[in-house]
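A single chain, nothing else alongside it, follows as structure tokens in the form predicted alone.
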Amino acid sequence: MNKTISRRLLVSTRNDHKVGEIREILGADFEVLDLSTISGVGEVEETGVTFEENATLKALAVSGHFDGWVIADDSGLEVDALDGAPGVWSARFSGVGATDASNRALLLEKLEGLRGKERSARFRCVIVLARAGRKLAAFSGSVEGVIINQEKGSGGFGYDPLFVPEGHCETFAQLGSEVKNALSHRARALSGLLAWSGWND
């Protein structure tokens, strides 16, 4: 007998990679939808200067179009040698028309000549939960690591081929989804969502 899905959750994104990770991490207790399942929602301009501000903008904009729980995730890479950049601009790091590949290339260029701990960085994620146009909670998670000097691995997305998490010798792109989803910044933020006390209020 199939287990009954207890909660429908709309993720305010059209990023298939991100939605796939969230589905894997949350498991069968959630039916995870994305923006392709509803109409009338345009692109939300991410004008915030923090991950939480951007996640809040996306969650609130979509929660008015969906009768149920909505989450929005804003996440990115913070590199200490770059004073926390690219940060909230991680997806747009290399400018107009940025791609994952062009962002990684620019990052390697900016870190050229730095070694070891000089390449320290972290992935950070903030997830905002909303319903009916009201922000209910925010959850954050981060994972420390270093940026290596060449891409390794074919899994993951974004900066994963360059990021080796603390305690490991392989990049997120090499470790595979099962390992990544157990220790990633997104997994840590989602653990807060899972533990949230307001689900049954």
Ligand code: IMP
Given for the second form:
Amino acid sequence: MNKTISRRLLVSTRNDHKVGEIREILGADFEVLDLSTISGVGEVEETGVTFEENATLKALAVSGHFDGWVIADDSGLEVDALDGAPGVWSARFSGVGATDASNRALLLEKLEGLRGKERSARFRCVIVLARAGRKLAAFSGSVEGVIINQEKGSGGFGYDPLFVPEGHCETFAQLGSEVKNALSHRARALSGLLAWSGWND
Ligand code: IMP
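To test you: the structure above is the form predicted alone. What is the structure of the form predicted in complex with the ligand?
So here's everything in the complex, that chain up top.
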């Protein structure tokens, strides 16, 4: 007999990589949908200055259009030598028309000459849960690591080919999704969502 999927969750994003990771992390108890499944939602401007503000904007923009649970993920990379940049501007680090590749190239340029611990960084993620146009909760997660001086690996997305998580010798892009999804900032934020006490209220 098929196991019944218990919760349908819409992720407020058009980033296939994020949706894929969220789907893999949450597992078979959740049916994870993305914005391609509903109409009427335009681009949400990320005008916040914190991950939680931007995740809230994205969750609430969609929650009014969808009858059910909605989550939004806002995430990024904080590099200590750059005073926490690119942070909430991670996707737009290299300016208009930024791509993952141009953002990584700029990051490498800015860290040139720095070695070892001078290249410390962390990924952060905040997941906001909403329903019926109301924010219900926010969950955060982070993972410490360092930025290496050349790209390695072909998995993942964004800054993954440059980020080696603490306790490992390879980048997220080399380690593969099973390892990344066990220890990532996103996995840690989603563990808060899974443990949330309000699901059955
Ligand atoms: P957002 O869509 O505004 O949350 O931007 C997220 C950006 O942060 C992405 O475009 C990536 O540049 C970066 N980012 C967030 N999470 C990850 C990750 O798991 N791996 C690599 N880069 C990430």
